[in-house]
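We begin with a single chain expressed as structure tokens, specifically the form predicted alone.
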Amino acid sequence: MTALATRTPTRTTAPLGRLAAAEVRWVLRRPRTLVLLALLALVPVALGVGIALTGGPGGDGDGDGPGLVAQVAGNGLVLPIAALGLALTLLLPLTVATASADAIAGEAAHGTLRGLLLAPVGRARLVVMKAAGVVTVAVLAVLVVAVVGVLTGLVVVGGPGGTMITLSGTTLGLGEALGRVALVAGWTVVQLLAVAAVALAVSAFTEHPLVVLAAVLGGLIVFGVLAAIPSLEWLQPLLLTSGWGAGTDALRDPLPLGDLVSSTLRALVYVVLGAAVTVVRMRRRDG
């Protein structure tokens, strides 16, 4: 009997690990999150074959708009980088922000976020674990986006010995120029991160992806047409699109990095604010 009550008593929740790496393998599976890396992938594609054909736009190669479409021109490591640029725009937010309604809104619709709510597993746990599968997301669309963009760079658009020519004028090595593409490609992640911590927010507090699809890309609209106001322009900081254009940057030499270090900053606080109203809600809710 001694042995018997000091038997250590077994363990009724799974390890952290373990959770996280079923929600990404799950994920991984759903066919709209497939499709959304698939069009992903187009994007460089597109641009550069496009630009392969055609000689590119013009432009003034100020670093804006067509501008930088033109700087791909026979300047294939550029792709990437303005795929990037043009993905983040919209496809890169929508991918992010579907994930994160199916996460939570669509468990719920389906019935089955009740069960994860019952379940041995802490509700900070349960948000951490949902997370895992939207980082996941946003980690392989950008990096879709930016490997497709590389190797569509170099094989179809081509560039001077694999260098890249900055918007500056001065020539970058290939193993620079790969540096600066990572670097833009991490910026991306943490801006898509702020993005899916929003959503995630509005996740749990309804039932319906597609008020969650509705509510994220329609704040988006709404920021860039805020930032488009000379009047409001002091709202720019509290923005989360108004450093979206920082990316750019990375094609200049030397390298300013006030907007882009700006930029994170504030995608790094509406990742925590996101992230506290979604384990706050998801503490309060019954299912």
The other form holds:
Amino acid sequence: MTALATRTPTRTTAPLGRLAAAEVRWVLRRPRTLVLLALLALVPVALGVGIALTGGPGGDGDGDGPGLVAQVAGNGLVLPIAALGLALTLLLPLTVATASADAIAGEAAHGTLRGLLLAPVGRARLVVMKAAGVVTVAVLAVLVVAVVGVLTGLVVVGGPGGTMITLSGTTLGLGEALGRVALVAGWTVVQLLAVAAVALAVSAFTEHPLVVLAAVLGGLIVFGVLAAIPSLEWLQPLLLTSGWGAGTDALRDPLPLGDLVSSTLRALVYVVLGAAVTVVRMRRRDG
Amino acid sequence: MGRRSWVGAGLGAALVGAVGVGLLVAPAGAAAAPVLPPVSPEDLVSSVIAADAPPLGGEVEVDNALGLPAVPGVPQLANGTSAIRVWSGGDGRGRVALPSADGERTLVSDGTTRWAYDSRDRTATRAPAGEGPDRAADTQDPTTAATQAVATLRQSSTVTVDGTAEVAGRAAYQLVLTPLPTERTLLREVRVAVDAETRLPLQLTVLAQGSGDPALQVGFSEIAYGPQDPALFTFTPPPGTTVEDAPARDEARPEGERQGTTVGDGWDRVVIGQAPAPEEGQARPEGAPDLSTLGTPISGPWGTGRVITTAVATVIVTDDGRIAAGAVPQQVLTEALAR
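So that was the form predicted alone. Now I'd like the form predicted together with the partner chain, please.
So here's everything in the complex, that chain up top.
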């Protein structure tokens, strides 16, 4: 209390908000970030146009398309959820891994990290600032897919009067359907934050951005392989990717929250571990 | 200072990791057996039969190690664990959701009409209540499954109440049916966990000879008694749905032809039936599995055929079209066929 009261008005450190804003501006001016976001916007558009052109449900056989894609036909509001599910398998992790790789390892490769480390900014604050840039990219990426998905779904695919047909055969109004899309979007952001935290931790250990990308994408593939081996079933609760099917639950009615909650908790454990490793490593890093 | 906080942060992260992993991996944990007033098996069985199914909602977990061949469209029959969501409103109203990775089958009964909705091809099948288009609801619902088992298996078994257990957070009696020593059967024990308060069967466990793990366990993993949202028990086919009427029961299932005869009774009962004759222009009736490729060849004084063995049952399909099945070893089947 007394320390606060007697604090001198002159600042010895830069305010965190200004640091984060500067980092976000810096991240958003990178052409590769913008290109990746534009590519992500193409995912729901391509899905929607493709489905609108090939016809309605049951038109040509059953069970065509991976996962939920077959559900989108004539049911446009499912499109954002299906697109998020598809993008979550590879494209969205790739986007946040790119941002994380640039955040620390990229700066080290250019030699600009040394300047940041010498600046009068605490190392923990430096990590928070770098994380702010990555979180921004993750949120923007999910928002782009979700918003473009909703618009494409409503305009191109169309639906029964702005409603969503759930997997359980019930019909949800526009408001509730948008709520379900928002739920999946928020859940996807948390899953991406887990990927980003691990990617930042890897990024803190290397000065080659490619190593981060390879580690994240390789890790996703290894997780997929491990999940497919029946004798390693006990490993399933530990794998981040084993909860990634839970987004489909948002299309069931009544909404089952069990898997969504457990996969979110699992992602938060990854976030805490990745953030801790990043902070610990950045405290000792010198260039 | 740097080093100390370094160690502190590392320890903190390790702690979070350990707690997180523990929360994610650890099962609910076996609670101590609840203390309940003793009850005789007869009272328990009769109270189970008398009890009405109260309104409830819950999740049923099916742990299947029967070793059945996979049947397309019904993933719940194959080996493995699956979860089913059930709601019951009393008065014959109910809803069952069979989720799969990217779809769902929904069964709704509003008391007068039964609906079966399949999200994959968006078809809804309608049938008058009482004769469902899909028997999955009957076989999977632990309430009906356990009640049927108790009623039919009581004559040839020792029936005991073997302690108590906690199932889905409810205190339950364990009703154990063991075959009499004279019965020649593959089954070792059938356990039914009965809710001490509502007398609703909560869990059915089938144990086979020679295995410690249950061959089949169907039971609530979550249950909440109380009135349910009435909207759950109505079904309106969503726009774009193909609505079909289920074929009448006597059409799909010819009387007499498949009735079959039984040999023996109790646990070693063997049912001998006639395989449906192939119809003109159709290899086999729709929905019937192709038995000709399953099992191993076998022959005996009764003829030749194929034997299919699972953990709890044996089936022999003879080349002249007879089918013998029972929860018995192969020898009992061949004896019944030779009779």
